[in-house]
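First comes one chain, alone, set out as structure tokens in the form predicted on its own.
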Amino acid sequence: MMHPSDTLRAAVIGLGPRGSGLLPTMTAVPGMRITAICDLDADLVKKGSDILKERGVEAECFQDYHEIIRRKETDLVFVITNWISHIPITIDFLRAGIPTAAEVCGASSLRECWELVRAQEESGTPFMFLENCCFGRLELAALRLAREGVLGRVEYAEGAYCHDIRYAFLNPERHRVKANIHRHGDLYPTHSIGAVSKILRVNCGNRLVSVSSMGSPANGMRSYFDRFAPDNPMRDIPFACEDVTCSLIRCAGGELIFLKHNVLLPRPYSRGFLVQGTLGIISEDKDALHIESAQEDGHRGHGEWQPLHEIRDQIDHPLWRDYAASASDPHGGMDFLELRDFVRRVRGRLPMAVDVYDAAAWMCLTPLSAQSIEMGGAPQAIPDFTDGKWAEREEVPFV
């Protein structure tokens, strides 16, 4: 058994952008160290291993992650590889029995998310899915408005993913890139239906049931290789995803979540995270809260936005009460959050607040939405990977 004092031995697979990035943030991290990390590439294995270097930390190398498998010498994993390859390696992790962290996306299909699902269950592995943005400093003030009751029965909610990244889509070999020229539909989805998913208590007591997707032309790219880069020879390939996907989800209660992907056209980075329930609204587009006063006329219809800088102070959740960003954390906080809840939560043998039901729902919203639009925006039924047992599962608090 563990002991409490114990550091855990971590791997980290996938050395890429968003892998190697993550490496100082987890050296951070109190109760692991990193032993061993793996890529395919042998360069990018170089440069994770001298980032580590340069924070004292001294790490196995490897090419091949079933040689971590095999020697049994790691007690937690981070699986950061591509889209395509993360849920498969995951799986395999699971069915070792090592506890497994997963990076975000889409899936390509409902089957892999059934697959994953299976592999937790069967095996009892300890599974946490990295949506950072759960752990948002917005993101977790509105859950802690909503469970003190303080926005009255949330309603609707929006989410979005709304990040201009037309830059990274000059390397054609980036596997973002590919996804795009490929695949259509919200292929990004798990950062705008995360958060709201747990304000609404999706999968514990709740769950998203249909959703209807609708997409624009795919021009954007067009517009920025003629204007920033004519000679470039992806100017002429097509973009299967659409500049803007548009989904409406219908939940169990009858909530309403409206969610956006646009990361091809020119625009300020947002999630637009909103919030609205019977007695008030949170956006974070507006920066802002509102709530409705016994003293106000309800038949006047308008009231103040109240700026949230002037009341964070007062409504921030407990983590950030007590955490102060770290400057090595490229999101401010949320990293640094997620990861030190997955140690803390394998250490005690704890349920995981973002698990694979939460994973899989949140995934399969990529496939379902291409084919809500390949249909005219019919509605697509969302599986119930919890077969029934969200009706009554308990929900697992941010603490």
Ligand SMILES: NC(=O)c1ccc[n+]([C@@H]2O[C@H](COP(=O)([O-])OP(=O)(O)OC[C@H]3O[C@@H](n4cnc5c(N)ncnc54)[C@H](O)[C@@H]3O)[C@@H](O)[C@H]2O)c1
The other form holds:
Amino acid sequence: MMHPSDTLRAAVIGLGPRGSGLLPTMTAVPGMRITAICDLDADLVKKGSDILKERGVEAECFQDYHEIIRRKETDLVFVITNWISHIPITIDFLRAGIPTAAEVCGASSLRECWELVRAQEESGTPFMFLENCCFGRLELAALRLAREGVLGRVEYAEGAYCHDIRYAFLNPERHRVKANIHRHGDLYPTHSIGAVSKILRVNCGNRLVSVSSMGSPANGMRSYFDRFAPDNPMRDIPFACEDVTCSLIRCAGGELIFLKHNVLLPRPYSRGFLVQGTLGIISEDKDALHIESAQEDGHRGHGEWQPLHEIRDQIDHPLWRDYAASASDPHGGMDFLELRDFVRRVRGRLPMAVDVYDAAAWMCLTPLSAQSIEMGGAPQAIPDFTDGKWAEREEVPFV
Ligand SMILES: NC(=O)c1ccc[n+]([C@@H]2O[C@H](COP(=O)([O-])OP(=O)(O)OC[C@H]3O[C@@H](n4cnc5c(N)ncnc54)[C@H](O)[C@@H]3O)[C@@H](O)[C@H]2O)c1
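Okay, that's the form predicted on its own, but what's the structure of the form predicted in complex with the ligand?
Below is the whole assembly, all chains and molecules, this chain first.
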């Protein structure tokens, strides 16, 4: 039985830019201490160990995560490897009974989504999907506004992963580059679908029913190489992934979600987050909110945007209001909030706010969007990974 003052022993698997980048934030999370780190690459393990030592943390070093499972000295684990290995590694830890948090990705197949769900259900081991954008300041403010009824009945939402990452695509051996060369569709759907799913109570009274997708041509990388790296041998490699993929998702409650994946053309970063209900709308790209007031003449249609900076303090979610921004956190606090949430919930044996059903419903959009594009945009059924439980499941609040 865990004592409230016990510090949980954490392992981190995968020390690429994301895993090593999260280490400083992890050392700031109360209630846990990193005791083991692992990567296939010994140099990255050494680098990770040095990052921790600078913060006074001594962790054992591994290149084979199975050893961490075997030694039975780990209370929770963070899987931060790559799109191909997240799910199998997570399943190994879940089946070994070690509470697991896994970084985000799109699935390769529906089968692996089902395998993840079954592993969690059969083992009963706590699992959290590290969809950090659910903990974003704007996303949580919108969740609060939706739950307080300020937006009215939410009917429509948008999300996007608009992130020009062409600069990082110069090495064909990186898993993410390989994925964009060989696969297509919305390869990275969770940052866009996660927060809007939470607002629409997906898997807790609502569910994602179908997805229809279309894709643009794929000329972004060729144009990039022509202009900035004409001698790179990758210049002539065709990319299978469309430069822009657009998906329309229908929910069981009739709501509509528009998603965009856009990583191979020049543009500023945006998650294109937007939520619209019968009383108003909040938009990331506008950085503004519009709520129809009781005094407004509803027939004039001249609603004005109110800049978010004017009302941030009034709309902030309590999680953000209470959070003092951590200087070492590259994602402005949402990484810290999600990591702390996982540790709190493992310690308190509480249900996860972002769970295995969310992970499966969001990750499956990758193969389904590809399938839809191949069929000219034909709607693809999204499996009900809860096996019908979605209608009765209670929402787990972000607290
Ligand atoms: N939530 C976010 O904001 C966010 C941001 C960046 C990346 N990510 C996700 O984090 C993951 C990691 O990203 P990255 O850029 O660091 O990727 P990366 O491929 O550069 O690094 C992954 C690391 O995992 C290691 N690895 C792979 N298989 C392993 C295994 N079996 N055992 C031990 N180590 C193994 C690799 O050697 C590599 O060092 C990706 O899935 C990415 O989508 C999330």
